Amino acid sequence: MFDTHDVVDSRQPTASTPEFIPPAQSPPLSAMEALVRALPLQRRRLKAKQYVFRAGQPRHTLHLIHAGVFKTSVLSEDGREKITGFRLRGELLGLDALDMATYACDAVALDVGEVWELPCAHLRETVPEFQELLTAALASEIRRDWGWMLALGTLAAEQRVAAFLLDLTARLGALGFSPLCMTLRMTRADVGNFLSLQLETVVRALSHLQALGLIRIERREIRIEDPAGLAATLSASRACH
C-alpha cells in the first residue's frame, strides 16, 4: 500500500550477510524488465548522489530501475524540497512527466545503481505489450500515492514511521532481501521529509518503537523484531501528531 547519508542498501545480498535469503532461483525480473531485457537499451550506471534527471530537463525517455535505490523530489516555490518517494528495482522513474516535454521532479541515486532508458514512442510501436505494462505502472503509482496520502492524513507520527518500515521491508522482501532486516542509507531527515515529520519526531518514534521491543536499531541497520506488533500499531487509537 505504501511506498529509502542513511537509504536502503540496494546491493544484492550474499550468503555471508544476515539479511540474505537463498532464493530457489535468481530473483525474478519485474514484468517490465523481462519484456525489455533483450532490447538494445541504453543502460546507465550511477553513483550515490548522482542525478538521473532534474526537474525541467527535457524528457526523452522513462528510466527503469534495474539496481539501486532512488529518491524522487520536487521543489516548492520558495525552494524547499519535498520527497515524493523512494524507488526500488523494477519501478519506473519519470512516469509523472509522460505528457510533458520536461521532467516534473528530480530523481537521484541513493546508492550505486543502474537504470535502463526506455524510449516510450519507439517501444509503443515495436513492443505491443509495452503499453499495457506502462498503464499498469501508472495505476500502481496512483494507488501508492493514495495510500500515503491516507496515511499522512490519518496516522499519528509513530504510526507513520511504523508504516514506512513495514512497507519498505515488504518491498525489499519481494526483491529477495529479508522481510525483517534492512540497512538504511537515507537520513532520518529524509524519512521525516517524506512522512511530513520533523527529524526529532522521527528519531523519537524510532527510539520508542525500539523501547517497545518492536524493532532493533544498530546504527543504520533496522531489524523488525515483532512484525505483528509493529503492524498492530497502525490500528491503535490514532492520536494527533
The other form holds:
There are 2 protein chains.
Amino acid sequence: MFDTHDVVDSRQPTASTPEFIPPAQSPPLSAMEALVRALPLQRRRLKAKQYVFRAGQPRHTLHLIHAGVFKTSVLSEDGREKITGFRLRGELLGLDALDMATYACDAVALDVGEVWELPCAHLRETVPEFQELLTAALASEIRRDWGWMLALGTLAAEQRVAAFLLDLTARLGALGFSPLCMTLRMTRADVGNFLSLQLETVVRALSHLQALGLIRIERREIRIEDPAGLAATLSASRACH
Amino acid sequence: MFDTHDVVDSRQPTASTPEFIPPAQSPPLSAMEALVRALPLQRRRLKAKQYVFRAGQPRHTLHLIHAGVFKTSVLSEDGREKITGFRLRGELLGLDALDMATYACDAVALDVGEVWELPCAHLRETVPEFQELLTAALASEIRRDWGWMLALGTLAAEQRVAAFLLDLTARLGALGFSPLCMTLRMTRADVGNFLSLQLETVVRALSHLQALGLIRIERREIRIEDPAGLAATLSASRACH
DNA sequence: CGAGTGGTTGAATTTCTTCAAGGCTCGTGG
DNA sequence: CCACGAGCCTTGAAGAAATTCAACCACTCG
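Any chance you could show the form predicted in complex with a further copy of the same chain after that form predicted on its own?
Full complex below, order starting with the chain above.
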C-alpha cells in the first residue's frame, strides 16, 4: 500500500555536524526551535517531492521543520485529495496524529528541506515547557484551519488567492524574509487545491491581480506591489448580503 | 464590543443536585465524561440561543457538553461568519483557545443544554490521564476539520448535504440515539453556512435526496430511509477527472 | 390573531469549471 | 550544443452548478 521507495533519504547518524548549526544570520526562531536546538536531534534532509511521512505509516516522531517548504494533505478512500496546508520553518509535522498509532496525513517536501525528529515522549517528561508548546501548536492549528474554512466559505476566487498571498508573505516575513517578494514553492494546481479552486481559476485570479497593479508575477516569483490594495480586496465581499 | 446581556444563565452554586447525576439509562460515555463525572464540577444550564462564551471574552475554563447541541463559529473583522461545527454531548468547547487568554470563537446553545466547566489547570496536575485526553481531543478536532475541508473542497452541494446527514447520524448513533432518525437542531441557514452553501441550495439538496427516496423530511425531523444509498451518493464525485 | 421566523420553490444571473489549444522553461540525451 | 519532451502555465470559449432575487407558505409564539 505505502511504497516507501522514495522515502529513503540521507540521515545524519546522531547529532549535529558543524555546518548544520543554525545559520548565524538566524532570524526570529520559533519557540519550539529555540527549545530544542541544543538537543542532539535526529536530523533529516529531504529533496523536493520526498515524503516526510505518509498517512497510514506507523507514527514514530513529531517533525520540526528547520528548512524548506512542505505541504500536508489528506486523501479520501475514493481518491479525492485535499492539501491542508503549506508548512514553513518552525512548524510541526505530525501534530494531528499525536494520539494515534499511524500518521493521518501525507507530508511532502516542496523543495530541499530539513526536518528535526522530536522524541515526543521523552521531551514531555524532561522538558516542562514542551507540553505547553505542543498544546499551543495544536490549538493554533485549529484556529488556522478555522480561519481558512472561513475564507474558503465566504470569499470569492480572487479574494481567496489574495488572502493566500497575504498569508504567505506574512509568515515568510515573520521568518525574516522580505515581506514583499516571494517564490511560490508549490504549483498553481497545489494552490488551487488548497483554496478549493481549479488551477485555471488561480491563474486568472493572479493575472487579474497583476492587471490591477497589486502584484507582479514572473513564473513563481511574486512581488507584492501594493500590500494595502491587496488587503483591501478582501473586505469587499461576496457575503455582502 | 461583546455585550453579555444574554449570557446570564442559571448556575448551580457548587456541586451536583441529585437530579443532575447522569441519567440511569446513560449511553456510552465519552472518555472525558467518564473521567470527570465524579468530580464536583460547576454545571451550567443554557437555553436555546444562549452563548456559552463569545470570542474575545476572557477564557476561564473548558466546557464539556453534557446535554444539548451547540454550535461554534468564528467571525472575521468585516463581519463574515462561519460555523466551524455542531457539537454534541461529550465534546469540548473552548479547546481552540487553550493557549490564549481569551476565547477564539463563539459557542452557542441550539436548544436547552448543559455544560460542565472543567478546571483545566487543576485537572492537569491531579488527573494524569487528563492531559492525554486533551491532546487527543485537540488532534481529533484537527482531523475533523481536515475531513470537512476535504469534503467541502471536493464534493458537490448535494453530496455535502448527504455527508452532513451521515456525519450527524453516526455521531448521534454513537451516543445511543437511533441512527436513522434525527431532529436537526440547527436551521437550514446554519447547515448552509457550515457547508459553504446558500440555504436555498441546502433546501433543494434535501428535497432532491427525498425525491430519490433516500431520506424523508418533515420539518426538522429527518429519517434516513436508505443509509447505503445515501452513502453511495458520496463516491460519484465532481472530482471525477 | 397577527407578526415573525424559518422553510420551500421558481426563474434569472453569475461565477466558476470544464474543455481545448498553445506556449514557456528546464532538464536530458543525442 | 541543440533538439526534444515533460511538466507547468496561460488564455479563450462553452457549459454547468450554485447563487441571487422574489414570492409564497407553514408554523409558532406573544
